[in-house]
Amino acid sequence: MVFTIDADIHVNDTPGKLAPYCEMPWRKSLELLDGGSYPYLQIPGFAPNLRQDPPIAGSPPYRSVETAADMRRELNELDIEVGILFPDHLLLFATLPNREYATALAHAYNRWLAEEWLQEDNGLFGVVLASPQNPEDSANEIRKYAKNDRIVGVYLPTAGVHPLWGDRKYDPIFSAAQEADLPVCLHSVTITTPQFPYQLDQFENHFARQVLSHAFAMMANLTSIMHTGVPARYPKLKVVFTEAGIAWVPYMMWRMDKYYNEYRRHVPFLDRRPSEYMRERMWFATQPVEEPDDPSQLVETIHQIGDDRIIFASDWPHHDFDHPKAILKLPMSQDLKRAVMGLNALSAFPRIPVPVAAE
């Protein structure tokens, strides 16, 4: 039997819904934004994004899920037993420049998530939002919500983050996450900002920006995390990468190992090759799963990364989500399907109770 843990589903975190959970005076800001007719991920001061493309007729509509009950019903239809909740609009959280506002907004999101989505034993779990604008406060939030057994990880906003997540200013976040045995979860989204990845503004359409942005952001942050020795300095810290696919991972393993051998004096704190840290304490979510003409090539990619390193993610309820069948139809053994669809996630997120099907 295959049971499914979905490592990336999204809640509808609008300004109006977060406003009642936000401290003054920033609650007033969210109330002013509530009800505005803004396109997806283009809410000023909340989900800011420079969109350069004209509207295209026939484009898939934006879709969201409003309640935990609705989410549970929809996941049941997809045969997904367990879902890990990420924000939607606050995927662009890292670009907010006001430290006080960002701190209040992070508090509001975490309160809203815990009270509106995580009150029932329904297979839904959440990740606490860490504010890169205020790492010390984020460490306190992690310790606070670590007491909630339905919080299973720490969300690190990745789109437009500056500096990248390997910077030592974020050490309080990594220390608190390791202390709580909560994996840190990087999640990216396509965005055009002055921050990495640079030059996305030079592309004429969203096709090019979407091809590069997610994987480039993960590659940059992985390199940043490695080059400052985060895995060595926090030897029990787990790291999860979501919404970038997996094909970039072997390339980064090979490339970082090559330059580790060549420039070891630059990273004396790394006592092992980068690929060894990756295969020991990092996990990579499938969505958006690559679709080579020969599906066996994707299976070979999984083997190269490590059969125990890959976890399933759907990105529900976005229009480009991956159905569980996208993985189940791959030409791989039942044991590997069980690992990718659920067992590996139990290792990455040890707070998730073992489903009856797994037992």
The other form holds:
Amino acid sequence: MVFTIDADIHVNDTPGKLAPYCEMPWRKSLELLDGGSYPYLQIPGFAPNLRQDPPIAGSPPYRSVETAADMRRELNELDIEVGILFPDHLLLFATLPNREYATALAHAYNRWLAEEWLQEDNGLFGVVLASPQNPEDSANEIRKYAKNDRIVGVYLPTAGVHPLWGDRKYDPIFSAAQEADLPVCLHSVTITTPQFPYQLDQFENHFARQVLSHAFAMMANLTSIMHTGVPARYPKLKVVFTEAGIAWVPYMMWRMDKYYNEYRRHVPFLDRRPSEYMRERMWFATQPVEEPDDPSQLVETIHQIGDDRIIFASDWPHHDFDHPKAILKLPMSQDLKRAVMGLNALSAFPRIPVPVAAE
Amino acid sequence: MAEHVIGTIADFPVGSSTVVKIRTIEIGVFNVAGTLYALPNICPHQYGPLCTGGVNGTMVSGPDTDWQLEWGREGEILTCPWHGIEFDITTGQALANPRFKVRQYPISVVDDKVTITLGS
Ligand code: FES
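Would you mind giving the form predicted together with the partner chain, to go alongside the form predicted on its own above?
Zooming out: every chain and molecule, the one shown earlier first.
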């Protein structure tokens, strides 16, 4: 069996579960929201995850995992040793307009994650939520949770974030993450908001919104952090891109390098080509992995990006999860399979202990 | 090896850029702060007429400038007229891409005569 680290799995962070971990007065709000419909960030007049379509029979069910023990059992069934936990509902976190509520909710999520999911030595690790609404407080959270050795990264809520993650207001987050040697992990979700590039309201069904949402989010945020020099200004910062597949990556490497030729003097703080920063300190999670008819084309795509850049993710338990076999069946060497399934993630997430079998 | 006299030093004052032709070869001659440089008039990107581009400085930023943008290297940077790729005249190296580097022809001044040496 190939040692497997899963860079993206999801815990079900309902308001009722977070409430006991939340400061007043917002604990009251979470208690009131408990038991409501699934996307609880949808308050009246503000519905980033608005279900715009009528339900259609046969669509995948909504699945969630409620406890660490359940998650451990389910990952065992998938042959996954190590999993990195992201939220369900707080994937929408960046769209919250109320800064005080967002700050309290971030604290509650981080406490709950540490208390309920990261207590045992069971292969589950967490990423501390950084609130884009309050970068200074997020930097404090990062410093605080950096002391917890089961926290292995920083989650940057990416769906609907405005301004995009390259804005200099987020410098305290990047600074704290670099200091703690915790990679920042961008994770988006399909939403509709007026914020670039998430204005997906003109598409009349979910097929289209799902096709574009994650990849556009990653492309826009990668460009954003590049155009303000984040990888140059934070020369040890590691960046992980999740849940957008990988085929957009060579395109962005080629396109950014092309325009770096022409507009280098607009970004003179980049002292090498954008693709070189990407190949040095950025990682790209596979799920939802592209499935070309000729799988060797996907392997070629992996080579183009860099054999050491690609990390496996399942997105368990969500509707479009990838089983490890989606990667293991690809026509590539055993060494490359081992790299993608687990060893590359050990470089991206240096806090994950190297398992004896993988050494 | 053949030496070609292309003029006198007075023809290439400080700050000037001139394209000369030797046989079929077009060469850009630049006087950067008193030192002459000779580069091929063909850009490695898509073969534009590199040496007919403007000579300028460029934007500089890094730890030395506390990540602020500053103007620097005035007179040392040649910009290709086609797509704007910047070249360091003193080395022939493109600033944005290590793969793009143009050769430097040997150029010398003897008794006020400016001479470029070409391979046979
Ligand atoms: S040909 Fe010189 S920049 Fe394109």
